[in-house]
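In the form predicted alone, a lone chain appears below as structure tokens.
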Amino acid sequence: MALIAIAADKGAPGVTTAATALGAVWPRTVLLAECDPSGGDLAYRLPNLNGGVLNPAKGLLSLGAVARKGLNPGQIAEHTQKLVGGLDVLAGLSHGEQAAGLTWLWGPLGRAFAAMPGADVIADCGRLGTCPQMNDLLAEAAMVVLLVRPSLDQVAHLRERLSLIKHGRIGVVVVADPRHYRASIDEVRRIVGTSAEEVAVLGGLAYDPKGAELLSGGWGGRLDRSLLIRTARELAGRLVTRIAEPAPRPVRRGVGGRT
């Protein structure tokens, strides 16, 4: 169905985080994959269907084990296992140095996700620039979402990728205190300030510990009350109907944003 990537700049926004909590919320059927090249989180955070931990030997690794004779959506399943909740993940690798074998995997990859049938699929890429190979899975995306935290710095970098994501749409997320939501989110919008048509500043996910705490142990009560959850579910919905929409008219655009 369609490829989302979420990813960050620089910094520790909470990319796993973020993309756990929408992959427990998304209103339709969804696969969250950890692609981050430095090494997935997942198995450290989170805790099988039945309790146990996550299989790290079963996921991208066995995956990219497969595929260099071809790569198509069916095998995917094969190579995924259940969080606690019942969502589906494909494991990620288990630390950095894994990554240099599989250079050649995130085009495949990509191109293999967004072909998945009937299930959109959520890639957690962690921090951009680390691996360039991951352009090639980011341009099979039929969005790219950016988180950043409201800081001068992290927005600063926020912008200087925006000129360098050449591909497809991109959505811009703030991860805000609760205590200053609205006004931080206007803040990065007016920062940024981008004209580019395929840009759009999205909205907010809480920064909510607490929240994040309560996703590892599993889903509903407590969690479901969170603010983690409540604006991870607002903002679900706005991807899914955004992802819907025809795609936007190219723009090319130069180094600050200019066309």
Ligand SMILES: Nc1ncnc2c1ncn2[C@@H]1O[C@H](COP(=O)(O)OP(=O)(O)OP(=O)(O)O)[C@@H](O)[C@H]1O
The other form holds:
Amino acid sequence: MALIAIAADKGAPGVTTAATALGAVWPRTVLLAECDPSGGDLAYRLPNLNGGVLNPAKGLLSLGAVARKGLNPGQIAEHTQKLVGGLDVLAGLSHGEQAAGLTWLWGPLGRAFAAMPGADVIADCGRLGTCPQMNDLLAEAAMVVLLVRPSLDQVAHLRERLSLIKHGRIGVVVVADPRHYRASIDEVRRIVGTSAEEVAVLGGLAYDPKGAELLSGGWGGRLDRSLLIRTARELAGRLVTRIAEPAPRPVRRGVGGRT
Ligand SMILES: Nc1ncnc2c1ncn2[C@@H]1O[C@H](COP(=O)(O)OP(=O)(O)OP(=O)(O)O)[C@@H](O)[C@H]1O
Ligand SMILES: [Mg+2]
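Next up, the form predicted together with the ligand. The previous block was the form predicted alone.
The next block holds the full complex; its first chain is the one shown before.
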């Protein structure tokens, strides 16, 4: 089905938290894939379905070991685990050094994700710019969602980043304080502008420390009522609608080496 890549430029605006929240409320069958080249965080944050620790050896690393000769979408399920709550996850790398030997993987992985039968894939791609080959995965995404907090430095870097992503549809999501939610989103929309048809400010996710903390610990009823999860649910609905729409015209942004 569809690959939705979640990423950021500088800072740590909450990519992993957003990807996890979206995975938890996604209205269709979904796989949460930890593709951050700097390493995954989920094993440290959430238990598996049995209350144990996610096995870091079963995931992106084990998939990378068998995928050199080719990767088909059917292979991915053998490397996934279940998080508490039942969400399927492809556990990420343990540290950034492992990514150095896997630069060839991102393109084939993106193609396999986009062709997964019966499931969408939400990929946590971490911070962009550290691993140029990540562009090969982004190129396969039905939507690249860029997270940003409404600070001048983060928005400025985001604007630069928008000119460097060459492929496909981009959605900007603002991690915003609920007290200034609309104003923050509107401000980012104003700064980012709507110059490119394929870039849309999709809306916000609540800045909600308590909700984010729950996503780093255990899942429970309270999480479901958190502002973070409520806004994630709205965003997930909007994303599913967006990716069903016809693709925009070919992208005319063209920087970053290839045009
Ligand atoms: N929506 C949110 N509201 C409040 N706090 C948040 C939110 N999202 C993330 N946080 C907090 O911000 C910190 C960073 O979050 P997270 O790990 O999701 O960011 P990231 O962008 O994935 O960072 P990195 O680039 O290091 O992987 C964590 O302490 C997390 O609890
Ligand atoms: Mg992260």
